[in-house]
Structures are given as C-alpha cells and as structure tokens.
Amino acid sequence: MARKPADQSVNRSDIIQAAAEVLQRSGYEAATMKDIAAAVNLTAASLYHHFRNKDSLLLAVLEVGLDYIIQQVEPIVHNDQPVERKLRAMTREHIIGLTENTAVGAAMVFEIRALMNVKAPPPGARPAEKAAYTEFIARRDAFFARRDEFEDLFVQVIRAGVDQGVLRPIDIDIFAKTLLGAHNWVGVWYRPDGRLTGEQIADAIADTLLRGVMNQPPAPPPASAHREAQL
C-alpha cells in the first residue's frame, strides 16, 4: 500500500496511538519517527507536518492520556457519594482507563523522565527552532501543572475522609502517591488475557488500600460472648 502523501489528511489521534505503541515496544530513545510514520502508512517527512519532533509527540501521548483521566474522575470528585464510595469509583476509572489503554499507560510510568531531558537549541539555532523550544517548554510545564491538579483531586477526597472520621489520620499526600502509584503499574504489568479484567483489578486494587486507612468503628462482640458476660 502507499504511502500518505504529506498533504493528505491523516486522523491527529491515530498518530498519538501508533506513537504510544511504538514508544511501549521500544522505548523513547531506540523509537523513531520513521516507526511511529509506518504505524500509521506515512512517510517520516509527512509525519513531520504533523509533529514537529518526536518530544512533541511524546507530550501529545500523554496529554491525551492525562485529559482523559481526569474528565472521567473530575465528576467524581465534586458529586455527593461518600468519601469510600468516591475512592472506588475514582480507582475504577483511572485503572479501567488504563487496562483499555496500556500503551499510553506505560509512557505515563516510564517515558516522563524524557520530557525533562530535552536538550535546548544551541545559541546558533534559528530563531523558529528556539521559538519551537520556547513553546515546548511551555506545554510541558503545563503538563505536569495538570498532573498535579489530578493528584490534587484525589488529595481532595482523601483529606475530606480525613476530615469526617471516615479514613484514619494519615499522610494525606503519601497515601495519594501510593494509591496513584499502584494505578500507574496496572498499565505496565496488565494483560488482556489474564485472569482479571481491569473491572476486577480495580476492586481488588480498592479493596487492599482502603482497607488498611478506613476508620472502621471496633465490631460487636459476638452474641455468644454478650450472653456469657450476662451469666
């Protein structure tokens, strides 16, 4: 089959996916345009009017990833369901999101150290080349701002349990990155053939954390118990 010609239109998401499937099979730095292009039957140079290099495309995969989380968790966070039940609907979501979309999920655990390692252009380069790096930098400061306001939504929650007697006193901010952290690595190690979908994953993933923080009021002793204390 041809190639796409640089003019042709091509779909904007059906890069970012083929980019984040390149990126998990091999990696940021053995991936290149060219097989990114090929994914997706574009040549390397058509590609480049799309993306200008292949860190643009990078933060596009987990710009993409990163909205969509948290337009499905944000509703979450603001609807009137107790704080458990919030928690579990958010785990849902994210480990769900992550189970149907393991490529984009691995560049989130493992291709964000390669955003902070971008080289800027040296004091030669033409002025369109330091604009272009000027503008990147700019949207991956966005990005991670954004990053944060996600685990900020999930901060929220669990300082409200907090709060209300529902979770016990725990570091807040040290429980949000663990939970998150334990989200991130479903993306890594899930496989769609495996015992568990990602629906039961996620319970189970809710099930083990929250356990250990819910502020459980102690169990009445057993009725055999109460009836021998009587005697």
The other form holds:
2 protein chains.
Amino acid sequence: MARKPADQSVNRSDIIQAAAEVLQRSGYEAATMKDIAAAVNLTAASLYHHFRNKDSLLLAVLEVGLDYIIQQVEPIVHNDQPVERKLRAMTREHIIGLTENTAVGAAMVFEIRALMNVKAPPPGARPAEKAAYTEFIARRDAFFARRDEFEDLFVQVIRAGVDQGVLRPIDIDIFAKTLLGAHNWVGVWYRPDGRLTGEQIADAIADTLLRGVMNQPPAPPPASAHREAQL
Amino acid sequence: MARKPADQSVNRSDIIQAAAEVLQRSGYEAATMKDIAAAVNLTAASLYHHFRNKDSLLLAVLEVGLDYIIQQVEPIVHNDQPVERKLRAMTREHIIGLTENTAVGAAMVFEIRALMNVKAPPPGARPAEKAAYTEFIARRDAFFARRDEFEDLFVQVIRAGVDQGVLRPIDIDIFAKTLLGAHNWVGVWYRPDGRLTGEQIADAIADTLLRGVMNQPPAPPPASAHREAQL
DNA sequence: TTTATAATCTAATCATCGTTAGATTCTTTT
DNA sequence: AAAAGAATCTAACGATGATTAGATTATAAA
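One more: the block was the form predicted alone; return the form predicted in complex with a further copy of the same chain.
What follows is the whole complex; the chain from before opens it.
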C-alpha cells in the first residue's frame, strides 16, 4: 500500500532547506510560496501536498533549526566538565550550528517573530482550517517552550558557575542574554567566505566572554584542539 | 503663502513613531499602510501626503533611529577620556537609545533587511515612479554607509585601546561585533516594565565585556553615577 | 499488468493591499 | 471675506499571492 518515496521527488527536508534559503533573502512575509517552490523546481500548489500552509512551513524550518541546536548543545550541560569548559563548548556548538547552515541560522534570529503574526481564521471558516489553526498554535507554543528551555541551558550552567565561585557574582539573566546576543548576532553577519571559520569566531567570543565573568583568568583556549576534543 | 502646520494635524514625526510601533508588532511586510494610518487616526491614503510610499516611510523610521544613536554615541569617540571610559559610555548610550524607544530600536535590528527587498519599478512605469526609486536607492545607500560608519566608531575605539596596550591583543572586528550583538540583542528582549532599566543593563553588559578585553581588570563602575556624569 | 496512492500540475478563486484620482475640509494669510 | 494651499477623505484600480479544485503523471505493491 504505502509507497516508498521516489528518489527524484522532493521531500520535506528539501523544501525546508529551500524555504530557509528563500527566507534568508526575503524574510517570511516577502517570501512567496512560488519563490520557495521554484527553489525546488515545483509549482506553488505542489507545496501544499507536503505542508498544510505557509505558516506550517515556517514553523517546520524553525523546528528543524532548534532541534539541531538543542541536540548539539544539550549534552554538554549534563557532562561533568568544569563550568568554563562547558560554556566554551556550548558557545562553540551554538555558533558552529548557526554558521554551518546560515539560512536556518538566520531564520532562527529573524523569523521567529513572524510566528506571532499568524491570524486566526474567521468564524465562518471551514472546520479543516480551524483545526489547522489550533494545531499550529499548539505546535508554536511548544516551539517557544523549547526555545525557552534552550536558553535556560545557558542560565543553568552560568548559575552553577556562580554558585561554585568559578564565576563572579554577575546578574545571571543579563549575562545569559549577553551571551545569546553575541552568538545570535554571528548568524546575522557571518558569511561562509569570510576571514574566519565559525569555530574560530566561537573561540574568540568565548575567550572574551569567559574572561569577562571568571574570577580567575581562564586558561588559554586549547589552541588547535579539534572540535570533538571539547566534548 | 506657506501655511504653518495646524496643531492637531499629524506631522512626519507622529507618523514615523506610529510606523515604528506597528513595525515592532508586525514587521515591515505584514504591516499595512492602513495599520499605520489607523495608529494616527488617518486613512491609508492620507499617509501619501506625507510620504511618497511605504518604502520611503520605512527608510524614514530607520534614518531617525540611526541619527539619534549616532548623535548620542559619536561625541564620546572624540573626547579625551581613557578607552575604557569611552567604551563604557558608548555602550550606555547605545543601549539606552535602544531601550528608550523600543519601537525604533527593534526596527533598527529587524527591519534593515527589508530595505534590500524593494523591487525596481517595471520599465513601463511612470517617470515619477522611476525617480522615486532612484532617490530611494540613493538614500538607502547613504543609510547603509552611515550605519557602517556607526559600527566603525566602536572599531576605532577598540583599535586605539589595543594600540595603547589597555586592551588585550584581541581580534578587533570580532570583538566589535560581539559588542554590537550584545547591544542590539537588548533591543530584542528588553521590555520597559522589566526588572532593570536600560542604564542598569548597559552597566552590567559593559562590566562583563570590558573585563573580557582589558589587560588590567577594569575599575569598578561608578556605582551610582548619574548618566551625564559619564560624558 | 493492474491498482492505489504519492507527487505534481493547470487553472481558477478570493482576499488583501499599495497606490492613485479627485473631491472636500480646514487653517493661515491677505 | 476671499484665496491658496495643506491635510484629509472616499472610492476605485491593479497587482499580487495564498489557497483550493480537479486533472494528470509516476511509482511501488499486488
């Protein structure tokens, strides 16, 4: 019965990646379904075979991005390295994640607000439309909850550092947001053909921010350590 | 001949502020001329008496924001205080500027990209339309140039600090972007009814970032110094 | 080979929105 | 008061774009 998808037909992931790229150029509202479809050699109508509507496609892009970043960062929180090592590794994974896929990275920064703009269907709308909306709201709220959880990972590690006396008695929320701002901003200006790799950028940022909050000046970064060596 | 504007009629500034507020909620593409007009009790058509078109209104919002921030930050660069005092004061003025008018502050972060999306008029368009477009492009490019100059103010001060040996031999561009990212991000999450004032947030961020880049640990911030005392 | 269904297309619908035309009202100057 | 121009309005135009209906094609399972 169930047919295995053919190799040459596009799948959800193809569309999500293409959508992210169009979003990066145009922003959500300016990006048309036709633009996105053209990026995978389809017509706009064909996209509706894969996604309920435009909002749902946007959400899918953001979910993929958040899932990936959480998957990279979360394990670091639960290992038993010292706080400074954890923070450095988290900065690395976050920034590398944003720079490896700049389209999705930019969407994570710029398009989240578009999630707030979706309008409820009018009272006279078809039941299917209302159902789609309800489901969307639930998925969106779950997304925001996960986003908050992600940001809280940094808060947890920073708090542990302050409690242990490794970090100065800083305002934890403000530092977490300073950190996240510095990270996210990389997603705004980074270009793959730039002077530095994502890894180098991450190390430079981590150096400065760690030094800014540690009681003892941090150990110099493991100069040419390979990425996995940090985990 | 020339009539003095009546007191109860709306002026450019009113519309620009209202537009910024609508933009903050909806983003540029989702914001309609009707929405903006309603915020100043006008019809959409009336806006065209004050602005050539929607693009031009967006640009006006961004120009106002950039002008204000530059006006606050630029003088600091040219006084003769030590680098650390300058950087702290620049952070203060930048963040206070973003938090005093959150609508314009958010526009400066989120809507600049919309400037890239304006489409050229078709070859068959009216001359007036083509002229408006040409003028828009020129103004837009001037805006970007000024924006770059603004960011360069930070680079200049940081470079001076490194040259003087006050700051560690950091990567100047990366640190400037780290700083700007931390600043701009405040414009994303700050709420006027939050726990801290813009000034307090600025001080906390400046503490951490300065400590992160100074060779000697920075002097503790002038605890309860009033804002103007920094200049 | 037949069949079910996945994937895609063409063509149309429906709503929204930027923009313009032209009339009207309001305020200042003469 | 009359004139001039500024500010605003109503009504419409034209374009765009999300979405749907229904037909068509391709592919894997039977």
